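Only one chain is included here, represented as structure tokens and corresponding to the form predicted on its own.
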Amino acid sequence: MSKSKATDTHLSSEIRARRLFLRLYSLFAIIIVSLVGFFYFSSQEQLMFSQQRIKMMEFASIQARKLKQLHRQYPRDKKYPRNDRFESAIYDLEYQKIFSTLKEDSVAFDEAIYNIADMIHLVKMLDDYYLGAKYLIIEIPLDKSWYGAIILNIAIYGSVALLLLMFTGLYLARLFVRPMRDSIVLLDRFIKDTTHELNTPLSAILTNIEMIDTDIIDTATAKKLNRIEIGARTVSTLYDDLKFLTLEQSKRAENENLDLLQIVKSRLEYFTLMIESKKIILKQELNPSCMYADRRLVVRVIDNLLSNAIKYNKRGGAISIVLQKNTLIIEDSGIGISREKLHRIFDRYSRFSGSEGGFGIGLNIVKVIVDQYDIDIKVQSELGVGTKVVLSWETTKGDK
């Protein structure tokens, strides 16, 4: 198995955590930069209105004086005063139009200054009712020359700020996942040390159990011996997984034509005591099948699937094993896995039951191996009903 695949599997949780953090951080950064840009644009717009207001107030004073003159000369002079620099209109106290040269007739009397379409309106209340007018409206074209400069500034400074925030986010993401990385490294180191310590006592236990003559011991002692052997075989399966992770994962695969029927029967025999101890009903439909692969890796896959089917099964439950050409199905009537957690079953160190031991590495090993041989694996599970695992593969040139 290549070291790159092992590394990818090892870092998958860290990568997902970092990506999730960066997505949330990027969204937050974009919102912040957008809000700052919006408030900057609004402030510049208000500044523009303030500058225009001063000029339009001068225009309003000019127009008010002309209205006053017209009021005094009325009805001899009935010509409404006009000016090339602005348009205007007069309205009475009831907001009824008296006269208007406005290009945009819609007037917001509750606003002092505002823009409408491409125009700016200034609303001024007259002190005297010249010609019956209470409101004087001054209109000038909206100067859009400042828009381009403001938008360019927002785009440049916003991009720079967003870039700086992204670099900051990358740094923070490293800090964010560092505890996870340290924990994984610590756990891997612990597993490696544990593996070395398990080998000698475990071999001694299994060897001495096999050497005991069961014909000369009483029933009670035989039951106790069975329990010891079951525990030893459980630890042995775990040891094989730990050894695979720490010592054998990067070892080159030695592929050969495998008789899966013989391998499955052999592994069922190995787990017989564990199956009988939980009074599990075993249903078998085993047919000849073969695969071109490394025997050591295939045994790891079958052992982990059988071990889980036994470990997470109900007492007095059932296990169904079907072996056909290019297909292996292992189904149990155990505790099952909820649909929300099903997508995480192959993650290393993921455990879904606090009542059972283990490091949560078995299914991760299964996934690594089946991916190496392009074996399709499907898992169906329902909480409280059971789990079904289906392995299927294509015939290769090495198959018989």
Second form
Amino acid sequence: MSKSKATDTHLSSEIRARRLFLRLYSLFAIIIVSLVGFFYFSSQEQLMFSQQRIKMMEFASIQARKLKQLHRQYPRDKKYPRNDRFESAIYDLEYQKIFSTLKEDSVAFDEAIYNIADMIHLVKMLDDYYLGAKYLIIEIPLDKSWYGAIILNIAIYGSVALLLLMFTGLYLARLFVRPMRDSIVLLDRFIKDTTHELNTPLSAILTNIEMIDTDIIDTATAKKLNRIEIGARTVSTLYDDLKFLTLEQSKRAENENLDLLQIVKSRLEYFTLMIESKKIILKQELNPSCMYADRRLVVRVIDNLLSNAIKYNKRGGAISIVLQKNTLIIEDSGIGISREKLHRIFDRYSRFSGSEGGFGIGLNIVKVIVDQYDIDIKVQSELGVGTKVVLSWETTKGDK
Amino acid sequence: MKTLLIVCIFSVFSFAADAFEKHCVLCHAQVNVSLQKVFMDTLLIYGGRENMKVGLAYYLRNPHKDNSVMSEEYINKNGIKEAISIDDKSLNEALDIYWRRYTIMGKLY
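Same protein, different form: I have the form predicted on its own, so give me the form predicted in complex with the partner chain.
All chains and molecules follow, beginning with the one already shown.
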């Protein structure tokens, strides 16, 4: 799995929560505005119909009188009465058409007045069946200027309402995620303060361990000393990560041509004690490779990947390191990460195992650095089998 | 002579005419009541084809001044007709022909 450069690794849970809230809020806002628009349109349509109804009822009375006359004169007169102001049709009580001049022939007998294909139909039930007609349909054209004005009103007021709702939504989203932001800021501040306090005692421990002459102490004490050194180096790696996050992240990178073979060897040596203590089999395939980058940052990437490969490996497991031109592969036989959690591995404070300590910042730092140098990172992992991290980069003009 | 003519007409209708001619036209010719006029009066009350057929069939089987379409003046002068005694099939056929012959549908322009 690879993550794009655009991925915002900083406070991503807050951003996710805000996006989810805004998405839901927008959906509801659109539904509400649409419903209000629909009801407004319906009420205006009813108003228009009630105005037209009065006029059409007059037309119906005129037509009914003429039908009565024709009924009396039939069969001497067989000409259906017509009027310039409206069209009409007559149907019997079995909905059979007797005669029609309608432009839109489809009739809804169960409605009193309705709009169909730019026409308005009024359905009037006759008391006497002149010419056998039970239903008299009056048809007039629909005034489209009314329709346009209503749609324009809905579009303008709907857009304004939607905008207001969206601004309210943004304000509410900020309000809702504020506790989450506050807790993350608090955690950042705590780590920053703690980092300052770690430096001096940690340096003292590591310096003093190195100063002890291992030749004059017995084996049991030497073993204990090894364990102290492993613990101190673990804390030292953690300290370097915290220092990077809180103090050095904003520092300008000092790029140079790096001999990765030498760096990888040096970092493996640094972690040797930890590898040996877990009886991990180390497989190396190291070839010359270079990169134009800041040594300090590249060391952080390698340290974090190696540290994870050791920390989450089983006792007697294996780690394979392959360094080739423009590629670094670190593979372990550790606990692995489930497919569902794999997409969150670069999120800060995300931890996937309760068995080991840590802040969940290592891979976040890796991601920030690899993004900075356009290094592609792919992570393949299977729960209970292990994890494989592949770093690959293009040769830049600064490279040797 | 008149009796002979009626007998002749009756004989012709009995052997050659359809149910409507046989059971309706002959009697209406005798009482001089226009079948077109009766159709329009019946249509005014019953409306559609099926409703009209049911209404007319009931009247012909059970004639009464309350269910007659004729004017009160006519009924007072000529009385109510006698109940018809033909089978249902012939009556139904006669009424169908009556509707087809005098219906307004398709005749207006």
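Quick caveat, the model's predicted, so the values are computed rather than measured. Positions refer to the first chain, counted from 1. Here the rigid core means the biggest group of C-alpha atoms that line up within 1.5 Å when the two forms are laid on top of each other.
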item: Core fit, then Y130 C-alpha moves 2 Å or more between these two forms; value: yes
item: Core-aligned CA displacement of E87 at least 2 Å between these two forms; value: yes
item: Rigid core fit then S333 CA moved by 2 Å or more between these two forms; value: no
